[in-house]
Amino acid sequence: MLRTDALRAIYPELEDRIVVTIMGAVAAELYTFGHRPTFFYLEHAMGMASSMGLGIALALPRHKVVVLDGDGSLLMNLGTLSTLARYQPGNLLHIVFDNESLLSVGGFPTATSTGTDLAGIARACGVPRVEEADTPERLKESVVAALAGDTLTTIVSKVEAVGPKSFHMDLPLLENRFQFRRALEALRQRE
């Protein structure tokens, strides 16, 4: 499956969440569809998304906190997921795009590539739900049913390596960091 046809797919789900991404790729291909103030483009910090998803979850409780995160990205900071299964946060969904390429960077292999099961890590490290998602339509069933219930998810799935024909955003990412902040400030003065 295409990226962009599983982003479609999950973006309507998107809408009221707080969601950190990688750049690249998938940073790029989420902005075609539409910025909010609640989504976050983490520059310059590969491998970091999930760590940060998990302190904003711990932080923010009340609210569903959505990691959209690549093979390269994982693997780059891969004992995150026995970190995420330590602390368990209910309200994180990570979400794996794994094209088993570093496309972003110039789309050299990755362990994935060669047998690496990130899906199997993840139960191995103690995630308590791990998930599969070939399809667009299967992801999205993944992901309503992750952000319905109160369970933290992982969900790994496999798409093409393509990307985007630009990786140009028309929002200044140091916009985006005070965007962000000031949205996750209004959040909690609402709790």
Given for the second form:
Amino acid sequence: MLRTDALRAIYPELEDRIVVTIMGAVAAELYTFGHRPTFFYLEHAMGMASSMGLGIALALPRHKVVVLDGDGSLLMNLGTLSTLARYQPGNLLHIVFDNESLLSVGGFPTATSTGTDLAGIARACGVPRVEEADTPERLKESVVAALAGDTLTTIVSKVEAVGPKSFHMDLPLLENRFQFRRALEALRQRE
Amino acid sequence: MPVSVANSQLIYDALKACDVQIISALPETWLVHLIRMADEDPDMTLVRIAKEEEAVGISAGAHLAGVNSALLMQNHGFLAAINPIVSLALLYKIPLLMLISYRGHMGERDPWQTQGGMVTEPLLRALGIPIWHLTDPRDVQRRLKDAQTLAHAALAPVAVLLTRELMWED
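Structure of the form predicted together with its partner chain, given the form predicted alone:
After this comes the whole thing, all chains and molecules, with the earlier chain placed first.
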């Protein structure tokens, strides 16, 4: 599966949600489908997207939060899975695109290319619902179900190590940061 | 364990006065009472993390969602969290209220704490992070409130160093 096809399939489920993505290809591809003020693209600090998602989910328990993570990023902060499993915010959906590679920095293979099983690690950490979705249809099904429910879910999707031609996004990171905070403030006001 | 309960309570009350609603923490001797107080407070969300880096992400998320938070860590935890402090908090102008137990400084008996103690303030200064020392119980409430105020005004991390004089009763 190409990640861009996966994102296209789930974009309608994401566009009205709070979304935190990792840097690189995921950010650029999501941006290409259409930026929303409730999308935050973490352009650095690898590994922190899921921790940010946890902070947002705890702060806004009545809103769903979707984290778009990657194998390289998650491997840099595996402890996050144990923390997520410990607090089990039911409003958090953690999607991991596993391309078995650090694509954005030259395509070096990660440990998932030699058998490290992120879904297995998430299960063993105690994440209550862990799914593997390797087609766009299957992913969409899992995402719809997770967003309809109230159970912390991690979905691991194997994708090809192919990224966009350009990583350019016409959105300076501080503009994204202030816009995102305002959008979340507006959500809070409407509660 | 001669960690000061009274001064831990002062710090905890000061955090409550700052409307802190989420505390991320990793256990360390000097922080035991503070963490217990957070755990026993039904109005506080305590997140027990696996590594201090996570606390930076959690506080960043909480801030962007409009909720005040604080980080409780040892100075070696601060050392472990430097990358996200730089490439998330400083890069994205995120206020962090970091309460750091200042191990390995004057009076330290544990040899293994001393190296971290000696580099803590130089590293905070290198990062341009303002430092408040908490040594006198009378300063606790004012200094924590002022630290949070500066963090929010500057949109930057601030460090409040919890010293031996305040935390440890010899």
